[in-house]
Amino acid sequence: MTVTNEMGSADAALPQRADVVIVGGGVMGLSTAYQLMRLSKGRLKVVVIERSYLVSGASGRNGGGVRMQWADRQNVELMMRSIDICKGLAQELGINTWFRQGGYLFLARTPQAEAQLERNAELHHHVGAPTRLLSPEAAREIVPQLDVTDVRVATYNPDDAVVFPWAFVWGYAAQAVKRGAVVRTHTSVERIEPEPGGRDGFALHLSTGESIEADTVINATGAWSVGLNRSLGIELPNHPHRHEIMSSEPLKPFLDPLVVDLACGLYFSQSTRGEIVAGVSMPSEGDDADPTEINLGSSMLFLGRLSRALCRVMPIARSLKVLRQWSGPYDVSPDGDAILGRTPGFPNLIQMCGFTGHGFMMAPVVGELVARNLVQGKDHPVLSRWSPGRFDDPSYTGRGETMIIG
């Protein structure tokens, strides 16, 4: 058996029925069959359908960060257990994931800026998360490239981290199958349609001709989880935007946390082969136009304004060399948070989408918490909070963390 068939391939046999479909082999969609099996103990008959290939998606587009500095406490609660759990992936999935805790470095300019740090600080304290508060002197002491000229106060936490995506990836893939589940590469579901004669159940119809009925779906396609919806007459106010990214010429190590400028967006960090990896916030012009269409296009406008970006903040990388650039989609929602559950109207449907670039670093706590519900009947907070359904809610306010950095 190849190495391919033991994370799925594009002729994985399928059964005519299933407990539970998932739709979307990214992270998030693969973190949730691996659980399913792991907490079902192999009982529950799972399938993911995964339109191209694993990490073709966002999930392997994205730069790796994982933090638990947020400016809610439930974020910061479910963060904090997503770290967790990353520590231990390693030995539990059987592969590498190059998880290094250099920590995250957030630095404020503005008066507003610096007044949401010192909240989250104290917040942070509260719920026990090692985040610290710094001078922009105890900044650059953390990392004395920085150029702090303007900076107000920065907060730096020890145990945020960064990953490489693709390992995460291929750790639960290979996981999933390996307990059982049938993961299904290169393989579209044009439709889905409810089952006749009143079940709750679905019939997913694929782009081979197949077809396959699952008594659960699990809608995990992030930002083409409109087009799949819409199949089934959901709209759900959930849009992709493209985000681009960038990687330098390998350095010499120097860097250990993943620095963020709150001012413009910029994030960067170093990668253990000694590449910078950085983004930067660029205006969403056009995300509205068709959410079916996914643009993954990148940009010489990216470039010019990340560069300016990272240049005033560190002013050694004028001589930097960019190696590559890319972009992946944010699925984002109108107020930041997820949208997650049940739907309303098809209470078999789970939706797992709308993570507002956040998915990979929140998939590892998500996909548990999922099947906890699912298998255990456990529910959490977090799937009130995100429900699909809070939009048509009269007492929704529409406020949520909207923060879209790394």
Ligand SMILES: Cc1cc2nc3c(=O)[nH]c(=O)nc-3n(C[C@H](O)[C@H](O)[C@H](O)COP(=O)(O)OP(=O)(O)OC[C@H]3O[C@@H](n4cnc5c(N)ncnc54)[C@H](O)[C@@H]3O)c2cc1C
Given for the second form:
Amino acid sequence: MTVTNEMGSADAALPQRADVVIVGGGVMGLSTAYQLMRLSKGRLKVVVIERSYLVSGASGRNGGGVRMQWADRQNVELMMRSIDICKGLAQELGINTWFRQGGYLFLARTPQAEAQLERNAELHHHVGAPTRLLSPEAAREIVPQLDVTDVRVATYNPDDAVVFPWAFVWGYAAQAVKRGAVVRTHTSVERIEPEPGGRDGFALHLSTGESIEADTVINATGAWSVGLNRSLGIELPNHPHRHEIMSSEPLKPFLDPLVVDLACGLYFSQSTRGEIVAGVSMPSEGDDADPTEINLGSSMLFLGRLSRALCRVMPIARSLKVLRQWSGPYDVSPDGDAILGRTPGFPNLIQMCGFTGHGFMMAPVVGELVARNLVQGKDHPVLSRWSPGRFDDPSYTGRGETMIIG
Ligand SMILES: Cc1cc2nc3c(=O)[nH]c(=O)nc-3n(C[C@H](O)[C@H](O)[C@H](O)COP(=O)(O)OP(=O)(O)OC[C@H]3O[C@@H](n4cnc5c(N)ncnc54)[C@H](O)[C@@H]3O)c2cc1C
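Alternate state requested, the form predicted together with the named molecule (shown: the form predicted alone):
Next comes the full complex, and the chain you just saw is listed first.
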């Protein structure tokens, strides 16, 4: 499959002014563009500006895991909706998203992790998510290749899934363009300025020398959002963190769920092509450096750590050959919750960042929420809970979602 003009291009003509300019053509920006066009029935003038090619950011580099197994009620409910959207997305977008519901299997080895999974299972039961609390032996019935020696308890949700990320991004882009949005690639927004004359809009200055005005700007640049915000003097506490991942030679299909070992932040699944796709938590070295510099290199340290963790939980991985290794930027928010909504001091600048390691799965529902808010004026509790202004609120507790994997 190739990226064609129908998904946007480097020479797409820009209007002088748009109702909404979305900076960043990752899954967040493009799902929102699609929903804005769909809900406004093509009435809104929407422009997406992407610095590089589509899928060049985290949205083209992730593991494609989509789960409703969260510790926070609101996240469980959001993800139930997101998975519902995902189910119909291949048909809606006209592209094979390779959506495969093999479930997620979480393993707990410590008393704390055990208590967390027990709380989750109870919460999910109340919310209506089909998560089951399992003994280690029952976990092995789902994946017989697991070594569950130190595992205390597991949870399994058969509705959790894995998708092919590129198809999502391309499908959203193609459908947004089909409904009248402009998707301009290979063009960077260098600077944003408030419009003069007391209007609440913005002028955006581009790497091509062009400018475009907008009533509303959405900052959907993920891990790069810090730099863009700084061009307006805005400081938010998110920061980039390099997250590494790898895929193996293809094996005969044997692994249905995506498995997460909470002890070390290991996760692995088998793609529809048979590869084992795996990542693991790594120390945050370098994260305190300049948050506008993003390192996308790969390391031997990661391979060593991942191999040890994977072989411990699934000993057959000892003979597995690694074919590819790469990394992508997590956009880390300090409390684990996204940074979403209107920016203090700039009501028409919407932040859509801080999604850490779970923005892909949330993009279908979050794009819908943001578009509903802009087109229909509909509110949703996450728009205040995840608001960029929360960090300045005296009642802010700093507590957010705790089930951050990787
Ligand atoms: C290795 C890895 C594994 C992951 N696994 C999962 C997973 O299993 N499930 C899950 O839900 N999430 C996962 N994530 C997280 C997920 O990929 C991200 O949260 C999500 O893709 C963020 O989407 P985004 O659109 O906000 O950002 P991005 O996809 O990074 O898009 C931002 C875009 O903005 C563009 N840009 C930046 N600056 C400018 C500018 N000035 N002008 C114009 N364009 C600009 C960039 O080029 C980029 O394309 C993973 C991430 C990584 C790195």
